[in-house]
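Take a look at this one chain, the form predicted on its own, written out in structure tokens.
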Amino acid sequence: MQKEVIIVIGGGITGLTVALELAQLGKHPLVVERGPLLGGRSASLPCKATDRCLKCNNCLVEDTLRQIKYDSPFEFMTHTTISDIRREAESWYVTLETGPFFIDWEKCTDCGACYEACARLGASGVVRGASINQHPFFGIDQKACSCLQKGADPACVKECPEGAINILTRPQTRQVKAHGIVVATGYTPYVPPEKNRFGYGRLPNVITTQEADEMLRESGAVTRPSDGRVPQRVAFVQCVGSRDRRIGREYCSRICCGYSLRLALHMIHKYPDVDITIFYMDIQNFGKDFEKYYSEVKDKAKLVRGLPGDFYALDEGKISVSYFSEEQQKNVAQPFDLVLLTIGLSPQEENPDLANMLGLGINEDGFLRPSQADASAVVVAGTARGPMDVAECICDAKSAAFKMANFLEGS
């Protein structure tokens, strides 16, 4: 009997959880990441605990990563992008393209001799992993690979004892007849433009949230970018690319209130002197036990109605923030060492592509919906159709499986 097999799109959580419960359901899921690396953005999430558990959900992506780190029950492919999909009475014929470059999962050890012969030559070709979970550890990044840019051999290849680094001419092609499909592309994180009034790009010490969970990830700690020194004034600002009319983005990102409060909980615990500021607009109280940490935040950090105007820079690498005092009722500047920007989840740019390829719609915020015509061969799942924590992606990536197990049952 011919498999059913499923194309799960995105081997972020939502894609790997929904792999893993149509596995155990006997189905045969296959994950398409474009990326060099399992685990998505979910993966460089840091654990934000204090003496206790803030329910950041960091364990919960390990969890799932540990899982398949050496014996994954379904097939995935990494560097593979999906260049065509067309429907056939009630299968799918998808075509997927890999590489030109890939690491053999099943042969590589993670040793890591790839990273330091690119290292070796001063390049950042080759890109590590943000958890230990994660295998392969090691990815190519075709953008940054200077040997494949020059024509070169590259280091990599030759240093892999295992011989696990496949370098084609050209990308593999591979079409899959698939008897359902779920999308999980994920999100892409808002990224102030070149210009724009927080001083990102222009001033070094002001950062965004995502840039502060790869520091707090890799060194334990969120430090200043001028200089690695511990920031005594921390300012949060929140709604960075979320309710803003101004840039098409008037949805709530949702997840942004409980992660800065969570951050900032984390950074007064391990530095009980920092003193920090949270500038909002109002607080939405989605998560689990989001009040108890709201009101630890209270009486630990200032909170601070309205969003602040302007940001200058001062010596030392310090930043002038304005912004109007309720108290004093008139507008105030505050010098702050270190500006941490809680920006919002974007909708994927290749959204309507995709959305044309399967049938599937957009809302208005430009996040996926599924069509109603065909609401079970393709199902959508995670923050492809919408912001959400990764508890929520976990919950709604099963709630996507039963779904499709189901349709494909029969029932």
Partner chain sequence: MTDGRVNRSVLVVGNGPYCFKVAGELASVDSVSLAVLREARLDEMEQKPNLVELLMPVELLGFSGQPGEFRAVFRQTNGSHAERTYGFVVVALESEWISTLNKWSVVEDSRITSLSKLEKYVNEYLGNIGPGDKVVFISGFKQDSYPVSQEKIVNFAAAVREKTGAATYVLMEQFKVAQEGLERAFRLARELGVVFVKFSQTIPEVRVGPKECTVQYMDEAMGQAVNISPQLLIFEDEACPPPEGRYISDLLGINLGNQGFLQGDFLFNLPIYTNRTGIFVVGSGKGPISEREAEREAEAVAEEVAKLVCSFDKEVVGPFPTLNENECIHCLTCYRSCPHKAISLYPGQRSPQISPVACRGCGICVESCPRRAIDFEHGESGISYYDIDKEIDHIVYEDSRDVPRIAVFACVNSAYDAYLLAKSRGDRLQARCSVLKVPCGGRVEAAAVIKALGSGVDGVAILTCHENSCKSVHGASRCRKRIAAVKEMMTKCGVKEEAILFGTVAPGSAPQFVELINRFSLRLQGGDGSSIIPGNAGSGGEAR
Contents of the next structure:
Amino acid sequence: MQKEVIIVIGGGITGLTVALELAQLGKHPLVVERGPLLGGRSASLPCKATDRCLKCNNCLVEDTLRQIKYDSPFEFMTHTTISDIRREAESWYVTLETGPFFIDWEKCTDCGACYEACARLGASGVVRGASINQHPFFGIDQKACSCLQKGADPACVKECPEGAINILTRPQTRQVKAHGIVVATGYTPYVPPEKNRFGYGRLPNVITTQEADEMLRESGAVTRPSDGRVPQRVAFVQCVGSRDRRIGREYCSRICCGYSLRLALHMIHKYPDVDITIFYMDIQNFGKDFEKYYSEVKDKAKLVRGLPGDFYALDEGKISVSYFSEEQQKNVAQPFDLVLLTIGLSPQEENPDLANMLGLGINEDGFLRPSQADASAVVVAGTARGPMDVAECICDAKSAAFKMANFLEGS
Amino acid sequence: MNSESGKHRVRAKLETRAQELTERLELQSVRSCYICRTCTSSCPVTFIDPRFNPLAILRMVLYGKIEEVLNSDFLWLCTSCYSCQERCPQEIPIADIMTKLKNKAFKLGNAPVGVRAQMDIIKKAGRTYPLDDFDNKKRAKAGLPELPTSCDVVKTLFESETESLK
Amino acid sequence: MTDGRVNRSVLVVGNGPYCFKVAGELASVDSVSLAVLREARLDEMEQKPNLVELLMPVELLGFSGQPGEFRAVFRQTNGSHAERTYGFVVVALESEWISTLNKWSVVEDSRITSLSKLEKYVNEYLGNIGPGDKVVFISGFKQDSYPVSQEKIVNFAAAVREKTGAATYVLMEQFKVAQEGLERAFRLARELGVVFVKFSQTIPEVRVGPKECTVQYMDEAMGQAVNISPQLLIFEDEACPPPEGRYISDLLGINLGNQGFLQGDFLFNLPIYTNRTGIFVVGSGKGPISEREAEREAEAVAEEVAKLVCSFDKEVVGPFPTLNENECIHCLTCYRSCPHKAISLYPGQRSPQISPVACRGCGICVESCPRRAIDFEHGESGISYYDIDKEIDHIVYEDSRDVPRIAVFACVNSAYDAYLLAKSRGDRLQARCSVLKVPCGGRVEAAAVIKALGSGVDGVAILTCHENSCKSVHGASRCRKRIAAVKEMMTKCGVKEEAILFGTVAPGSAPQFVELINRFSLRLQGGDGSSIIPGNAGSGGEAR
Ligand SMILES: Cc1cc2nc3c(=O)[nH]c(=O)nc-3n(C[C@H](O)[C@H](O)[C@H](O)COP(=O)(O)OP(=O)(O)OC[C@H]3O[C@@H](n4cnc5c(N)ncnc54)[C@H](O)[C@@H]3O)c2cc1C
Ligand code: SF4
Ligand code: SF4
Ligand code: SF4
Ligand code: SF4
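Could I see the form predicted together with the partner chain next, after the form predicted on its own?
Everything in the complex follows now, all chains and molecules, and the chain you saw is the first one.
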């Protein structure tokens, strides 16, 4: 009998879990990841533990990645997108495009020669995994390649002792006949628009939580971008890019309240003197430990109900934040060393196209929804369906794998 | 029992009146508010005068306390800067609501003396700061062209407008 | 396995309609038995061919065994006992919503009720409500509220407002909108004219008189006091753990979590696992969840079981401890210390048996056995790191005078990854480290630490996962306590305990790993002025 291939679009924690589970059920998933690495956004979540784990869930991701790295239970393709899908009889005919500039992970030994070559040029065309359990550990971000931009031959290609780096004139294509499709294309972190009242993009010490995450993972601390110093006074602004009809996002991103409370506790643990203020509308429950973390934060940080108004630059990179003070019953402006905008999860821009291609629906918030007809041949899982955290993504992935396996058994 | 239902009727009536006013002034959008406080924290007046708080005014309208708002003096502290309105995540036209409330208050004769005086000056001079020959002399010294000291167009405009406000 | 036969059937334990749903999903995997601990509505149950038995109501009396051969003893209503064998167990107990009226010191009557009562008797309660009346909902203040219960409130409030025309108020601590569509539902209710009031500084006061009840509060956003005399006053319920949760978890040997909700407080239990292989928990018994989420968990657990069924056909891979029966003195230390309850006692068997399916290879039993009767078999991969003793004998250091030499016991689930990551990033350690991969901090025995110290290093670091993200549940905390004991012992012997470090670090935290080691290194070099390395006082120079 021919192998029944299932295409899993997206190699984030959701897609990887779906594939891992399907493989363990004896099926044949093929993960298609457009980026250079596997793991998606969750592979770089930084640990926010204090003297105990605060359940940011990154360890769950590491565990999954570790299993995949050592057992290689399924096939995957990075640097790859789907250029065409046709439905014929009971099968999908999927055209995959890889590259044109990419690392062949089957040859790559994770030695890092390419990365060093690229770094020597001061460029970031070669990207490195955030987790040691990511394999491949290196990949190409074509857009960031400075050699290509200068019209030069990429320096990394000849540095690779394995000859694993390909630069082709056009993408390499492959056609696959698939019996089912799992959509796990994830989300996009919200980025405030160019003109915004928070001063984001204008004031160096106003950053998003996404940027704080990257910093924490990379260097072990959240510091001020302007001078690299540990901030004394930090403001968190909740619901940036969520719960806002003005920008067409009338939903709660669900993960960001928990995110901020964890990060606040982490920072306080590391720097007991840090003075943290969290501006919020409502605090959402997030898992079983919600009440514990919430009351701890109430003790150790200042929670201000209400979103702040104006953000102005002060001396020494400080930011003046104005808000309504409940005690004084009037507006006050307070200086902060660092402002963290707690951004939300946005639907992927390509969702309408994907929906079109696969006969899926789109919900009112712009996330994907399984269609009524032909539901089981295409399954949607993870944050492609709506905001959720990693633990929920894993659960969703397992349920998706179950549905897909049932479908294959039934057909 | 009778007095109970009598009370009901009175209460219902009071509510209907506030409701009617809300509808007539088209203020129903205040209901969308989810108390994020962006309006208040963006308001330059709330920095200076704790009596003025745009959210509090919207809440009063929501509770049917429109009369109280119309009779207040703080309503007139709104500078119509639109900071609140441009930022409200529920897209409530807060500054427009303030204007509507001010207009209604004016009609009821509740405008503060200062506002009335200002109105008279504009009516007379077309400006809040009336110009006279002295100003034009100063302008001439600075090499600036002469400006008209009265503005009849504004006057006629004003008359029809105040008519409609009454 | 005692008799070599593997049972693949599933026992679902429940207390309400949800367990029927779970059983329905599982029925597509293998045969399912349902034990419902009290009488419940059956109407949600489709007749599935794989549903072999329904025991309702039934009491679970005893439980033993391992995946593939769990044994359960039941008592039925007629007093008769039944014994069955199962491959897996899924606990699908539901949490309860309990009225909070007593917390507000009010008594239920025709004007005052709880959300669940309102749900049951909507028509009775709303029958007399009309325009000009007032209805007040109260959410939170005395208990946590959740999107699931607030969804009910928002829908009721909208319906009351729309159908009766009554002025409707919802007093709440927070809008719990973290659920699909809920933010929108809240707005629609507001647009219908429901007044939502948020509190952060004050709480509403409720007074009940014979004729009138009043709710007095401060509308914090308005800055004014409000006084309402509602004709109907509804309190949100409190989510409480399933009443059967404690006895079931005791019987099954699974850990309980926060406030008695099911599932122990460990990261790796997420989303549906317990400390025991082959036993799962799904649904609201772990804490309130939406219907959609509960459904998702039912599907996920069906997948988990299907996967385990597949795994029975495969050979056991990975490290697996074996017990040397000749050394075993039946002290049962291993039986008690295995965090996954993978070790069982069977009548007629000389020694405890380790289940290859349930064992997760942490090595805690190896460490705990006073007779050293348990050891890891070297798997095909030939990994020898489980043989800590041998490994230590082989520590070879490059000779270096200017930085301390440190032996690091690094947990394979966390610190070891962090170390590898640091290495691949080219991070500089200010120490010469010999890093030993261990399956769990819990595997590291005191003797190994002392032996490592004796092998000529300047310091020994034992780095594990954080205590509540340890994959072997209590591995990290056992390790911490053991290291503390070793330190105490050393101090008593006059040896400086500073030469030993216990630390926790996550697998992705390369910078934290570096920081831990470098600080330790500084301490060893006498960063505090008191060097414990002979001849190295004050030389705090950085290594190149
Ligand atoms: C600032 C921030 C902090 C967070 N912190 C936490 C936290 O502490 N704990 C937690 O549990 N969660 C956290 N989250 C949420 C977490 O990131 C997500 O739950 C998780 O990453 C979602 O995984 P996913 O696989 O569904 O999506 P993604 O991680 O987005 O993965 C999707 C993958 O699909 C690929 N892809 C997309 N489209 C295509 C296509 N057309 N073809 C091929 N490939 C495609 C993408 O390249 C990507 O690799 C946080 C989120 C943010 C924004
Ligand atoms: S906080 Fe996150 S990374 Fe840290 S131990 Fe917990 S799950 Fe792991
Ligand atoms: S989780 Fe919190 S911060 Fe995020 S959108 Fe929801 S309410 Fe706002
Ligand atoms: S900004 Fe809009 S939603 Fe926020 S408090 Fe003001 S009126 Fe309400
Ligand atoms: S290795 Fe760990 S899981 Fe396995 S039997 Fe021993 S203590 Fe239990």
